[in-house]
Every structure is written in C-alpha cells, then in structure tokens.
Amino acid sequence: MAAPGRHVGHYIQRNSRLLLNNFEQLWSPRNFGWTSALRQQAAEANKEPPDTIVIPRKKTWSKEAVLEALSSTVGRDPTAYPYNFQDDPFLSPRTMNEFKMYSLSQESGKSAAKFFINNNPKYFTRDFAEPHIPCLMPETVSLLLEDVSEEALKERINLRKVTAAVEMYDQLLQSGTTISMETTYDLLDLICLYCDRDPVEEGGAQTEEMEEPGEEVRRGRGKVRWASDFVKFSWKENNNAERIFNLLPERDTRCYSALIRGMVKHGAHAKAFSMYTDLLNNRLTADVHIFNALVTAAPDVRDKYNERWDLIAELLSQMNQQKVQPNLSTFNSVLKALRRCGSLAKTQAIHTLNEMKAMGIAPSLASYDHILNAFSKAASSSGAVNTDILQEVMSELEGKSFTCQDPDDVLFFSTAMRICLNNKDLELGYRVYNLVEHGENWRLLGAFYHQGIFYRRFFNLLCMMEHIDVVLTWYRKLVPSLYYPNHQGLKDLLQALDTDGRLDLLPTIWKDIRALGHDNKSELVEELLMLMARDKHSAEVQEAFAACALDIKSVSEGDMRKNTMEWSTSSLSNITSLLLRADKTQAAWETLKLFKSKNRVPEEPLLEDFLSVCCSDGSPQRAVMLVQLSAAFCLSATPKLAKRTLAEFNLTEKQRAVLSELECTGESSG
C-alpha cells in the first residue's frame, strides 16, 4: 500500500528541481510586467533592517461599523422620495411645502408621544426589553425632591426649571445654608442661558426636535428653532442672574463668564463690556468664553468700522496678555464680526485666517463662509464679484471631510454656490458640488431650507450654463429626491430647453410640473404653452403637444378644490392653435368656446388659422359657426372672415344668407 505513495514522493523529490525551474519560468514573464521602479522599491525594502517588527494595533470597531459599511454601499436613491416618507405612500411629498408639512408632522407626532410618556410615567412601567433599553422608558421630567436642600436645587437645575431653581436658591439662602460654588455656577449658567425664563418646553433643548404643534405655523423655516428660540428675550436690568451675582460673597471668573455670555446672548452688549471692565477692576483674568462673547458683541457697541476693528484687535491683544488661548470659536467670532466691518473685512479676514493657521487651529467651514461673505460683500459694492477667493478656498478644502464644529458651518455650501451662480462659473460649481458629495460632507448642508437653497442655486447654474442633456441628467438625479424646484426653477429649465432646441421634451416636463404641484402657476403654464405653440414641429411632436395642451386644459378645468389658474388670452389661443396643428378640430372648437365663458377675446390670426383648417377639413358648417362666433365677439375681422368663407366653401343658401348678412353688418359697423 505504501509503496506507490513512496514512489510518488520519490518522483516528486527527484523532479523538484525541474518543477521549480518551471515555476520560475512561469513567474518570470509576470515579473517582467512590473516596472523597474517597483523592483527598486522592493530591493530597498529588503535592505531595511529586519529587526523592527511593527505589531499592528488591535483594530477596534464601533458597534455601528457593519451598518455604516452597508449604508455606504446603498447611499441615496435618486429615483425615490426621501426615505422617511417611504413607510406611507400617502405621505409622499410632492412639493417643498408638503415635504415641510409631512416631516414636521412626523416629528411632532413623535414629540407628542414622548411628551405623553414622560408626563405619565405611571402608565408606562412595563419593561418588555431584555436587556433593558433606557431610551424606551419614560424620562423623569417632574420634580421628585420636595424638601429644601442643595440636592433639590441641583435637580431643578438639571431639569432646567429656571424659576423653580431660583426660588429654591432663595429659600436655601434664607435658611442660611451655604451652597457650593459648583451649584452656584450651574445656577448662573442656567439663568443666563435662558435669560431668567423657563425654556419653552420641558426638556427644552435637551430633546431633539421637540416641536409643539402650535409652533409649526409660526416657524416657516424648518428646524431653525435654536436660532430664534432664545434671542427673542432681552436681558433685563437686575434680573435674577444679576441679583444672585450681586449677592455672592466672592465672584470669580466663572461667574463673570456666565453673566457676560448671557448678556451677549440676549442683546445687552454694552452691559457685557461694563461687566468686563468690572472684572478687570477686580484683578481677575477673563476666560476664553468671555472673550468670544465680547468679540461677538464688539460690532454692536461701536459705530464706525475701524473703531469696531480696533476694539476687536484690542480684545485679542488683551487675550494674549492674559495668556488665554483662543479657540476655533474665537476666530469664527472675529470673522463673523468682521463681516460687519465694511471695507476692513477683506484684508483683516485674511490676516485672521492666517493667524488661525499659525496658531494651529484648523478653520471650520464657518470660517470660510465668513470670509466668502466678507469678500462678496466688498465686491458687490464695487460691482464685479470675482471667484478668486472661492477658487482659493476650494483648492484648500477639496478632498477633505468635515464635521460640524460651528453652528454656522452649514451656511458655507449655499454661500459658495451663490458665488458660483453670481459668476456663472460652472466649473467651480461642480467643484463645490463634489465637495458636498465627498464623504459625509452632505450632512453639513444644513436644514432642509438651506439644502433647498443650495440645490436651487446649483440647478439654476446648470440651467444657465450647461448643455441640456447634462441638465436633464442632473434634473433626474436631483428632482424630487433632493430638490423640489419652485416655479422659477422650472422656468429656468424651460428656458434651457428652449435654448438648446429640445422643445420636444416639454410634455414630460409638464408631467413633472403637475407632479410638483405647479400646474396652477399661470406664469409657468403660460410660458410652457407659449414655447409649445411658438414653432411648428413634426407631426408626432405636435401630437404630443396637443395631448399635453388638452391635459393642461383639463387640469385647470377639472380641479375645483384648488385655486384654479386664471386663463389668459394668449394661453387659450396657444392651446387652440396647438390643437389645430394636431388636427383636433373638435377639441379646438371646444377651447374656442372657452374664450366666451372666460371673458376673453380671441385674436384674428387664430380665427384665420381656424378657418384654414376648416377649409382643409371641408366643414362649411363649422366655418359658418366660426364666423358667427367672431361676430359675437364683435371682431373687426368678421367681414373678412365671412368673405373668405363665402369664397372658399360650398355653402347652402341658408348659410350664405347668414354670412352675407354678417359681412354687411360688419362692414357697416366697421
């Protein structure tokens, strides 16, 4: 049994040299394909001392790693509506407004459920989940501790109950309890943040997208709550924050910081500066937050541009003297303030940016946004806006991914696209778009409102500058999964179609217009009809146009619940002539009758065209009725039409009599 195996082994051993040679021969041509450079590198790598073995570190994966990898293969589906509406086909938004309404109602439904659960925790005690899932259980939003103690105060601070916390603090003071510094800081922060008022909703900013149904109407702009929410209160003289501050036995930087930040946030800019002076008089040094707040406030306390800048520069040098390290938001505040410094902005913004880089602080998108704004503002006064600065910014940003570091970061892309649009710089527009598409940068497009602006500008730019085929590719890619064009955007698209002579696509665009709910915008529909009726096309195109025209007509007639479109003379005559060109005489006649019911007067060339069609159809009856219709409108062309009808048609005696009468009356009146 073992003999053949041994024999084989022996054979292999004997022939191994031959085999190896063969292998080498097999491999060598493959090696030839490699460049000499590669070989050199390999040789160099071999020369390195072998004793340095780098053990790779253990790779730790986050728990979402698998899902993220999967998600990156899926991306966005450009043919579908946004994902969050796919559960319910009824909730497929067709317009911007519907999108807004549906997404807000979704969120408000969630918030309502959460509100109910949080406020009635006793009904939601069962814990089905194994293991326990905290986020499914009700949160504590009501106060549990009733006694007067520092613990109770802390609880009130954590739950952000401003008035209750202030009351508790006062009670604690009256009872003579000493309150720890930490708690006092937190209390001051709380009062200053909310400007001595209870936040609008319990939990307030803690819960994301907490929206009350009543709020929706007021907020037309999507999720920009955080901006408008707190600013509306103004800082009051001697409010609880100041009172508590004055009662404090000793005040340190931290207390000043809370006060100054609160004052700046709520519009008491001058007071913030006097507070700062007070701080300096007490021989304290400020912290970075104080400086950030003061820089933000600087343009409001000075009137002249150069005074504003001097103040900012003064603050920055004081910062340096007090050995306070600036951070990203310091420089972003400086840049933002510079936007209100007029002509100084351009040079100083660049200097600030360079300072930032020299300090080793990477600028965020907001920094660039401020710079772009400073430049475009300076340029708009002089007339020409140039894209040089954007070119430069883009060449710095390209290929990087960003995370949100500043609330203003989300404004960058729409600003950049605005500059591209104003300069009609298509190539730069594509670069900006590519940056958005890079990595997770699209998350920084901001709320849907800003996103809409960005895509609108991009699409406008495309319509203006790009070839129609490319425009349509983008159109399919963006609409409606990312962008709901308004009627102006669609008009741009129509114009682009007109420019490149692709009017045959108009019926498809009309379908989209209907789907997007712009079929009642008379301006848009008129433009569409005008484009269709302007030139004559081949038979099948005319056929499609006529079908489209009929569709337009039926939409505006059939839809009674919507505010129907006001018919203009030109659009009615456009429809009629479109129908005539496609030999739909009956339908055209119906449209002609519409003129009367809509109190419009048809134009003469239209009637003459109609008569010619009647002539070619050989329908004298309709021709007579046409002349009668014309007479009913008291058109001056009536006799001419009558004469033509008399000459060109085979008429009965009765018809002749009617026509000659019309001819005479027309002539006598005319």
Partner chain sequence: MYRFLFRTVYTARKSSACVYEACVLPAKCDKAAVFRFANGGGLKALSTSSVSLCEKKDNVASSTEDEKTVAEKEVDPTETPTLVTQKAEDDSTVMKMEEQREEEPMVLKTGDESTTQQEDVKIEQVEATPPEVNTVEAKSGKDSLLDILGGMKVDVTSKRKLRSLKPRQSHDSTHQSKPAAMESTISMFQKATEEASSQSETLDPQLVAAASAAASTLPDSIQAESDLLRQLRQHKAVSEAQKKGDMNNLGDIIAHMKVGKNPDRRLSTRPANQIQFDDDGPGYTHDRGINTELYSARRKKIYMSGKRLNIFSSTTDEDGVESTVARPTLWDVELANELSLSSKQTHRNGLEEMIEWTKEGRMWQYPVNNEVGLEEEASVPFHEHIFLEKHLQEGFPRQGPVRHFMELVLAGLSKNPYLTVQQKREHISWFRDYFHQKEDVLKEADVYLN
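Having seen the form predicted in complex with the partner chain, could you now give me the structure of the form predicted alone?
The text that comes after this line covers the one chain and nothing more.
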C-alpha cells in the first residue's frame, strides 16, 4: 500500500501546483492589492528548475595523469635508497663506493641490452607499453639506403655516421649531383659537432687519438664519469669541415656559424676569430650563435684581464651594430668569461646583469652561479668574504620554480651552499635548502655526485652551527636516501656530539659507520675511541662503550680480505681503558697482549690503571704478569709497578722473588 499511496500523493501535488499557477496567471492582472515586491517573491517561489542539462567542458587528461595523482599523495621516504636501486633490494648500496659500482653496473647492463636490441630489431617489434616509451623500442642504427643519392646522405646524417656521410657527399659531387644547401648545412653541423670523427659509443673502445684529460676532467676527480667524458678531440687543420666549406659556391652565415662553433668547441679559438674576420670581409653579418661562441673563447685568446674584457666588449658592440638580438646564452657566456677576468669581474658582472634585465631576459640559475663565483674569487683575493651578494640573489629567487635553461644551472645550489658553509651562515643555508625543496627545484641539483656535494656542505654547516638534536633529525632525514656521508662528514657529526655533550650516542653512530663502510678509516675510528675513553661516565654508558670497543676490535681482526685499519698505540690504549672501566678484565688483558704483536708500546698510565683493577679484583697472578709485560717492553715504569705490586698484593714467595728481581733489574738499568 505504501508505493501506490506515494504515487497518488505525487500526482495530487503536481496537479495542485499546476492549478495554482494557472489561477495566479488569471488573477494577477486584476489584483491591484499586490505590490511588485510581493509579485517578484511569488514568481521566484513558483519558478520551476529548468529541465535543460548543462554539459561541462571536456577535460583532456594526459596519459600520465593517474600516475602523477598517485605520486602526489606520497612523500619521500628518508629511509629508502634512491629510486633507481629499488628494483632489486639485494643491490641497494650502503656506501658511496657501492653506489658508484652499482651505478656503473646498471649503465653497463643498459648499454648491453640497448646494443642487443638495436642490432636485432626483428625480435622486438611488439610494443606493450602504454603510454608508448620510445627508448624501449629498437633504434635504426644500420644503413638501409645503399644507392648514391641525397636521401642516402640524409640517412647517414640522421644516424650520425660522420665518415659514411662524408664519403657519400664526395660520391655525390663526383657524380655531378646537386646537393641542397640545407643538407650541406646539416652535414657541416654534424662534422663540426663531432670534430670530423664518428661519435664514441658509450662503453665502446676508442682507437682514435685524443687529448689528455684536461683541467675540467682533473677537477672532477672522484665523480662518476662515463667513457665520453674523457674523449676530447682537437680541431685539425684542413679537416673535412674546412674542405667542404671551401668547396661551397656560396657561403652564408649558416655555414660560417657551423665552423666557428665547431672550432670553439674543439679548442681552435684563434682560428675561430680568424674565420669571423673572414665573415666580416665577405660583408656578412654573424648570428647570435657565432657571438656566443666567440665570447666564450675570448679569455683563451688574450692573456691580460683588461684585454679579455675589452675583446668581450668589442664583440658586444659589434653585435649591437649588426642588430643581432642577444639571448640568455649570450649573457651567460659573458658572465662565465668574466670569471676569468680577475678584479674586473665584480663590477662588470653587475652591469651585465642589469643590462640583461633591461632587455627583458630573465636570468637563469647559471647566471647567478657565475655572479656568485665572480664575487667569491674577488673576495678571496682581497681576504674579505661576505654573503651580501647571495642574500640579494636569494631575495630574488625565493618562492620561484625553475627549469633547466643552461647546462651550468645545476651548479648554482652547490655554489650557494659553499658560500653559506664558508661564512658559517646557518640562516642563509636554510633559505638555500628551502629553495631546493620548493616545487621541483631539486631536479636542478644535477647528477648524484653534485647532489652529494650540496647535501655534504649543508650537513657540515648543520654540524658546526645547529643544536645536536636538530642535527640528528636532519641526519636521519638525509641518510641514506639523499646523502652518503664520507668519513669527514661523520667526523663532523662526532665533533657535534662532543660539543653538545651527547657522547652516549656514540655506539649508535658506530653502527652507522659500519653500515656506511667507513669502519676501516683509522682517523675516524681513533676519533671515536678517543671520545669514548676521554671521560668517565655512568655504568650503563660505560657498558655500551665497552661493547662498542669490542665490536671495533672484532671488525678490525675479523675479515682479512678487507682493507683493515692499522692499530695505533692510542687506539689499543683507548680500547683497553674502556674494557677496564666496564670490568671486562679478561677482554682488556687480551687487548693488552696486542701491543706486543702489533709492535706497539703501552703507556704508563694505562698499566697503572690496569694494576689498580687487578688490585680491586684480587688478582695477584695477573698483576705479576702485568709487571713482566712492562719489563718485556723495557719501560721505565717497571720498578715502580713492581714495588707497588709487592706492597698491595698478597704474593707467594716465588712471585715476590720474581718481582724483586724485576725491581732491581729496572733500577740498575735506570
């Protein structure tokens, strides 16, 4: 009965509303008592909702939208290893050396897989990835066109086959075939880019002559480098690029641009300026790429600082005369060249930056990096270093997100953090770090090597200036997901613990030292042992210190295949003292024996402390053995120890005779 009653009620309500609307429409013209306000209220009350459906605009989503939405719901796990090692937990690196080894192994495997796929494309024709991932599909690496034609030449250019492309070009000329200027330009670009040689494949053997690693390679020592990083060819006289250039019936700015940029890239700086002079003699105007290359090469063709800047200013003046519009790379090239202009850099860098902003060109992070380096060099030469310029830069950059516009953009954050560290400016260091964390600016930290430099400097700054509780919070946040501390970084942490009186945490830090693979660093381990043995602590802390000392001893003696640390007198003395304070007399005695096997001589205070422990334990036999050990080392403290032992212990006649003889022998030799 409920359902039919509901339908009847709905029918009566709908009909009554219709009847009421008709009645109001009939009487409303004759109802002079209703005001306009009342009629408006009645109309709004009786207004029916429209029956039309408003279709919203179509939203176009990218194929990665779901993944991006899921990614935005989670943050970074500070306990996790870098994402590229999470596919195989067994290969999760614990140290920087393991990171280097596993990274190189992964790249080697990728190169081998890519080589196999590219050389056997018929076995990899199906594409299962959604969305499509081009790098997982085979690339065309073999030549398909064998006939002598311009299309075959284009194919060789696209595949970066330099030698084959030059041979095909010569064959086309010999056959009298006309080659379009656009194809010729592309061939010149290819030859100049790779210095008239076929490009070196990653991991491949290199048979051509190459230069010795230059300053940039030596500066990057310790960095994970690939094979192509070591290859640096020099421009040869009358190579194929110059030969093809001389064969051209007409030469324009484009072909001059290819040669000048190639000469600058491969070290022929003076020849590049000679080519630019030839361009001007032919009444041609240069393009922005030519000026950018020449500005970069200017410091290499002049010796004095003022001559270098005069040449750069002359190039900019000619650029203005030829009405060539500068771009971001132009100003970055000027700022980078100014870093090699000595004291002129400080004043001219600011003028360059102001000119840059006046032309409506927004500086990139590389621009600010060059300015910071210019001011840092000028300040270091004068002896006064301050952070004023970095403060101004941070005021402009804070709250902004950046994208990479220049290869040197990745150097800004490490440079900024270096200035903060050198000036011990913690507040400014936090501002730089917050800028890195803003948006996706962290992508501009560069490769993992450069990221390690940034986080190492930030962590060193924290250890020097911040409270230990805050330092430990950052330590757990950065290690190991972002930063593998070296032994110097861990020494800074130990010093921070010492400064704030939190030496009770030293055993925990020792576990991290072992996990990070620094347990064979003698300097670090000795610093740790010295801090634990320097002062006396509560029984609970001393017990933890003793366990830590035994672990250090076992690690150094356990695995003979590892490059274990060399025991020093201070290390053995500190371990023995720690064991004595924790009433581990037998373990302390075993450690004391190591002095003889390691050719080390114990110190007199250690033997006196050991004798006091023997006295409290009531161990006369061990006391006698201690005196005999002192005599074996020919220590001057032997008579004193023997005399003390005779006075404080209940000895047998045989033991007294031995000690008396040692006492007399020591006194006579003394």
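Treat the numbers as computed from the prediction; the structure is a model and nothing was measured. Positions refer to the first chain, counted from 1. For the two forms, the rigid core is made up of the largest set of C-alpha atoms that agree within 1.5 Å on superposition.
Once both forms are fitted on their core, a CA shift of 2 Å or more is seen for T60 between these two forms.
For A113, the Cα coordinates differ by under 2 angstroms between these two forms after the core has been superposed. For P134, the Cα coordinates differ by 2 angstroms or more between these two forms after the core has been superposed.
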